[in-house]
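The chain below stands alone, shown as structure tokens; this is the form predicted alone.
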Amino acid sequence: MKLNKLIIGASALAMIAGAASAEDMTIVSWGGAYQASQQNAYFDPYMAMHPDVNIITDESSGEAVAKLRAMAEAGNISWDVVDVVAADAMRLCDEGLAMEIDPDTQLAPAPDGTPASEDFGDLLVSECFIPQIVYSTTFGYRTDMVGDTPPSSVCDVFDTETYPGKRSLEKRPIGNMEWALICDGVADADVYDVLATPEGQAQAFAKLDTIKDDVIWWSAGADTPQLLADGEVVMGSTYNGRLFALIEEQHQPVAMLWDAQVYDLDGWIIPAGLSAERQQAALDFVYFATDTQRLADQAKYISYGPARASSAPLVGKHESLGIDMAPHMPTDPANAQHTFLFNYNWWADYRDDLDAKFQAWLAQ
């Protein structure tokens, strides 16, 4: 991390001999082939029409709440632009350590003049919260390994006579107590209210219970597209993005299951408390990088969703494997025939008390 680089603010630089000091800026990411898509969508061409910015990276995004509340608390915020899952965002915001945002006057309208607001519709969580892209948690499945007939629901998962094998699923509640319900005939829109009550969490328990031997639990991303890869599970959870690595760059013999993809989004926040030059400085990037045909450009590296409605048609192909990329989104209307939206606030209110009885179940 470069904490003690010094950001350099529009007017924070004297001029010397009348000529201007670059600004430097420095976003956050995560790093990775995701960070390298940002670079290749977001910063190289920002810098291209901005010679006078310059863009310092870092990958800190993972811990970007510790590391924004330590800043604050010394009264030297160094970052100006930071990637966050939009669970950290409404964190962040609810914490006044990231600035609130007003899409219609801040963001770019769609090409049509349909409002940011809009176009982003309900992705827009959070007050402070630009959403960049939707990614998921959804399902792969070996295809030599389930017959003639292939999965074609989540509930297949825990159909383990027409599947039979092992299931890799995430090591925490999220995700598995919304597709345990919904497999126990709990309809999509009543899932939060069912989960909400103790006979709604045994419920789900006891339907996680029908499968739970045949479960190998993964704490990492990597995990379930290594077990596929190795045939030690026959079908397994995992973020989507992962799953096209395992399909189309490596030529497993994997296929997508999209049924019941959990929708989870990443974007940009502001740090508050930046000096009035640098916060229109970040202003002024977020609102080019969240354009419709900047979120567009950035799916030509990588397989997640762009935020934005308008930005789908405008989904072409893969920079290097020349292949089409609109179908491998999870935004893709052929992928979203059902799909269910993560509850952030009502995780916020849940999680601990979750976590401590997903914990002690596993260890039942």
Second form
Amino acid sequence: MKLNKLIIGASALAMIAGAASAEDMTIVSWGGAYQASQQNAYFDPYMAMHPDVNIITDESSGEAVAKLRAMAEAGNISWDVVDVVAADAMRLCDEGLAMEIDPDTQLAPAPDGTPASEDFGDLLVSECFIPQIVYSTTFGYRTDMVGDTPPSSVCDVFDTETYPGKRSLEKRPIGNMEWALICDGVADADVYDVLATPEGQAQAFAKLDTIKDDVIWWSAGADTPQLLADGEVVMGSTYNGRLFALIEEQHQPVAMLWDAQVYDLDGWIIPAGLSAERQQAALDFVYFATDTQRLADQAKYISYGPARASSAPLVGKHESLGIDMAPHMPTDPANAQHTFLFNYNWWADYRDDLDAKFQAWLAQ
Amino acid sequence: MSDATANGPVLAADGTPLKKSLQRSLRHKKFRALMLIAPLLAFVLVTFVAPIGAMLLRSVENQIVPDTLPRTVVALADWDATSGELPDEAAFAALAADLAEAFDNKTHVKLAIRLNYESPGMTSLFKKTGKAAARRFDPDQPYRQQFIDLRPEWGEVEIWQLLKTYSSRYTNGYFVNAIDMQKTPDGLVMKPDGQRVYMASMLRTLGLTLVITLLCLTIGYPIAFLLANLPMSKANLLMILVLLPFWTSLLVRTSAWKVLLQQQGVVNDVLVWLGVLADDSRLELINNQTGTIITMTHILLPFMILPLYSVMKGIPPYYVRAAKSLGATNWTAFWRVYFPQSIPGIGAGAILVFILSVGYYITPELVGGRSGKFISNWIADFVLKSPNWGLAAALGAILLALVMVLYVLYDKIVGIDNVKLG
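Please give the other form, namely the form predicted in complex with the partner chain, since only the form predicted alone has been shown so far.
Next comes the full complex, and the chain you just saw is listed first.
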């Protein structure tokens, strides 16, 4: 009897201790091949080093702004670390929904001692944003559906005579508006000035009108690779890492059209208003996950460029395919002959405006 | 007996008036019934009525403007918005003070987002002005000029009209937006051509839903008839064929339709192989209305078949036999005798399919493309992607009201008592 009680008591204690020590940390990202690369490069190693931390993943980054607004309103923040694009990080920072970070004290310095602020350099686009990768939104095309003259310019997307068939574009204004203006004769450097005016927006929509009925609009990063693989579209925009997987891992007859690729940044934010312990845990994870080696590790799994200058020399071969990753990076000189300089600040300001107009245009 | 009524109320056995005694026992029963359903009632109130009520309240709520710009709201109270002139210096000074405070509390972006719903362009205007206001305007210079130098928009009277229009704590603005109109100082006007989308989408939703319901009925009726009239062993097999897709995940079925219907898909491949279509003129069956109609008809078909089947099962076969023995043709016996008895099943199936379909969102999102978009997709967009919960709530409230109106109409025409699930 006594022994029984002892055992029960001891196991109850053990359970309490267990519950207290295994900390849950919810990390939100984009799902798919990208989140898999994070799982390999960050989450698994971190959990191996910290057996008391249990990382729970969520795939809601596309709705991060809306959901964080809702959580802040309800006063119950259930996310600890969130992966967002730079423009969303700026929006969240402006609204006070993300925590401000001091890179030099809260992020790891480079191995040679360079402070994080210098290592990340220009990519620290907001006080709340901890950069992780440079990716690009660009086009892939079916090599067997374009005849003998494969497309070489982004404006071929708008040329339905030479390249008949459907194309897939993202169901949001970012990227599409810029490409429309470039192909309507606006110089790269003037694009955002033009796009800030109602006339410029009308011009971009008019250009998009010319292919409106030839477009399948996608909202998930996996849509375009699927549509290309099925031969449903002749060309389509998506993130370059998804096209890499389609071409190199699945060996589909698809090639990259790097022309006018739009660079963007992706990184972490920590929601504002976490309890002190959770904030500390989140900071600890981010410190680990954005150090030089870890960022280089992620490039073993997906062709996105690490955000630190010091990580670039460490980028090696793909983990399972064994091919050199450098030529597949959006920043490789051969791929970056014509890149479009994406203006995060501009989009942080105009996103809400143009989203509304774009959705209305789409519905017409 | 007769003198008992003449002498006073009828008494119960214990001497109290019978009426009172009856009432008491009735009250007792009602109370017991209420207690029995209390847990369910509480559950429905807490998990259904309260959250939906709170959400619908958002469709009229507008606290953010008066809370963020208290001084400006007061200063604008006396300004005549229809005068065509800018408000006076005091209003500009009030706005400068409000914005400086809002910037410190980081509420100016929330306000900007709110006003941006009404007039795209406000987010950037308020973010820029908020930053400047935080660095403090020069109080010795006229504020008006400083504002206009910062962003020329502040010299446009429309912006101030907007601020004044939306300065009250409650607004019908979201509803006005939801019916594609906008508020101006001169009353309600239609939005410019390119921005009228919700009413068209609402009508399209109702139209498509009607088509889907009719298709379900035309396809479902013969199947239900077969099910009810075949010998048990064959009917059971058929029933499994009806139920199997019903038990399959919605997403799986929708994705399967994608594979079947796309241009390089199974249906087009077969048609090309048969020589019905040329290879370069494949049909567009998905990412448009056709895709939505086909997929949703398939998904909702069991909701039509099952109530029809259970009603038909209850129709005695000898009525039709009697009609035939009295000289009716097959058609007359069906149309005059069998069909009227199956109407309650049609009513139940049609209501089920219609109500489910009008609120559908995931299937149109996946296969509907631009032209097969339902109003629920807009609501979902406004909840999740470009958050505008007020407008989502207003659209939801309108959809709810529309469905209720249709329900009342249905009750008037067909009669709701004439609906049976079995």
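In this text, all values refer to a predicted model and were calculated from it rather than measured experimentally. Numbering follows the first chain given and starts at 1.
For the two-part rigid motion between the two forms, C128 is grouped with A110, each C-alpha going to the part with the better superposition fit.
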